[in-house]
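To begin, one chain is listed below as structure tokens, in the form predicted in complex with this ligand.
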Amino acid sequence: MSVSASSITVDGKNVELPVKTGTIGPSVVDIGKLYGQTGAFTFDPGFTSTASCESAITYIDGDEGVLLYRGYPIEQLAEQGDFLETAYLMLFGELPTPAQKADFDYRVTRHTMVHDQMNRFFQGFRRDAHPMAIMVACVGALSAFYHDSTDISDENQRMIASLRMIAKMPTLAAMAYKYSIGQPFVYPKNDLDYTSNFLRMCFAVPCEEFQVNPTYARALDKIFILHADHEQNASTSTVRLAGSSGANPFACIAAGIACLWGPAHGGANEAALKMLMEIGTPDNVAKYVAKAKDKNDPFRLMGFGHRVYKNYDPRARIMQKTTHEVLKELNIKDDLLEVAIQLEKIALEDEYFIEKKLYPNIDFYSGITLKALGFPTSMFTVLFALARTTGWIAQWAEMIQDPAQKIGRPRQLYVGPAQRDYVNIGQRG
């Protein structure tokens, strides 16, 4: 990393600010001294030009549509690896040897059960509770069960908590799904791989043997890889901010799940499929594209646009390919795919979308595949959270070990009333 300098003058006060350069990507101007030497803050609502940390986990080039996990292109990881290999890469920084992979799979598998009293949690929810509400509650509640892995200053406890989070998310997600359809919970089986185990916990019933369809398992495992991490997105930044106060990892992940739920973020996959269902047929697409362009209409094309990608989201390209493969393999003709293809075609040829550099993002096609795999729309963001837990945990662990990290505490531009005296109620109005 090289450091040069820039300078800024605020109200006549000049200060030199170091410029830091990373391995690849934009440099940063270190403004740590700015307030102390000028009395002024920077102002960047939405953090459109602000780097919050140093990180070595994920790199995105939004203009070129590049996504690297620890330097490896997402296309290669998704096509050649499996999700737990990506999880290992996220946590440890290198691809595992065969022995390391076997050990990691073994350790994660043996943390997939949850404390049996977690079952009682579910009895408190209505059957029609949104599964993301259940996930926020249950993941936060894990800190009530695992007191032996909440001391974040202990490296061993941090690792056990990380393995528990990655291992138990599929179990809790499957329980949330089973509860919503009134079926009994299915326990994990240690002789199944991570994603097959999850599919069995979701779709098996006690009345008969269940064989996981390998096409389903491979497609879903690839989807998990695509969703594993994405630099300092809103939910990851939430996890980091929660973690900066010293909160335990289960509480931090629960905060991340809550943030991911929003339709501008992870909730977009559920919203995108509902949008395609509302559009209904390719003939209606033009009308909805016009709505999306109308400044007076709050409607947006869900699954389109991105804060960083000003080119095609590389994950959306893989997602589109996976959607075609799954539908073909399962011999499913989904009219919504025709709607999505027509919507993408019209939008990408439209001046509004070209000028604003709006392309399909990961959420545009994922819903069609998840629907084909048998999941209800209410479970789509839960699946996103399941996969992103790996990235959240890796980013949280990186932050805890960062010597520069301190509690996150932004400032503000105050626009409220200047100081004034209290007026007794008898003298008001």
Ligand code: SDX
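So that was the form predicted in complex with this ligand. Now I'd like the form predicted alone, please.
Next comes a single chain, given without company.
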């Protein structure tokens, strides 16, 4: 990292601000001393131009359509690795050796069971409770069951908590799904890989044998890899902000899940699927594209464009191929996929979309794939949370070890009334 300087004058007061340069990506102006030397804050709604921390985990170049986990392109990890290998990379910074991979897989697999009293905890929810509501409560409740891994000053406890979160999230997600459809819980099996185990817990029933389709398992594993982390997005920032107060890791991840539940964040793939269902058939595509271009029409194309990516979302390319593989395995011709293909073609060729950089993103295809795998739309964000837990826990662990970390405390531009005196109630009006 190199450092230079930038000068700024505020109300006649001049201050030299360090300019820091990372490994790759834009430089940042360190404004830590701005208020102390000028009495002024910066104003950046949504923090779109603010780096809140230093991180060595994920890098995004939105203009070029690049996503790197610890320096590795997402395309290589998704095509050649598996989710737990990505989880190891997130936590430890390097790809594992065969021995390290075997040990990590073993430790995660042996943590997949949840405390048996959690079964009774589920009974407190209404039968029609949304799975995300259940996830927020149950993940937060883990701190009540695992007191031996909540001391964030203990490196060993932090690692145990990290393994527990990665291992137990699929079990809790499957339990939330089973509870929502009125079926009995299915316990994990230690002889299955991470994603196959999750599919079995979701779709097996005690009265018959269940074989996991390897194509489906591989497709979902890719979805997990593609969603594992995405730099300082809203939910990750929430996890870091909660963690900055010293909160235990289970509470921090629960906060991240609550943030992810928002339709502008984790619910985007569900919205994209609903849009494709509204369009219905390929014959309607032209009509709906025209509606999308009409400023006076409330219809909006979902699954296009991204707050960060101003190019083709690299994850979308992988998801497109994966969607085709799943539908081919199911041996069905899906109108929704045909609609998606037509929309993608238009978006990549039509000047309206090119000018506005409305390229297809990952949500455009992931909703179709999850629907084909048998998941209801209410589970889409739960699956997102399952995958993102790996990134959240890695970001949380990195934050805890950062000597520059302080409790999060954004400032504001106050626009309310200036100071005024209290008036007794009898004298008002």
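Residue numbers count along the first chain shown, from 1. As the structure is a prediction and not an experimental result, all values here were calculated from the model. For the two forms, the rigid core is made up of the largest set of C-alpha atoms that agree within 1.5 Å on superposition.
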Quiz prompt | Displaced residue check between these two forms: Asp283, CA, 2 Å or over, core reference | solution = yes
Quiz item: If we fit on the core, is the Cα of Leu89 displaced 2 Å or more between these two forms?
Solution: no
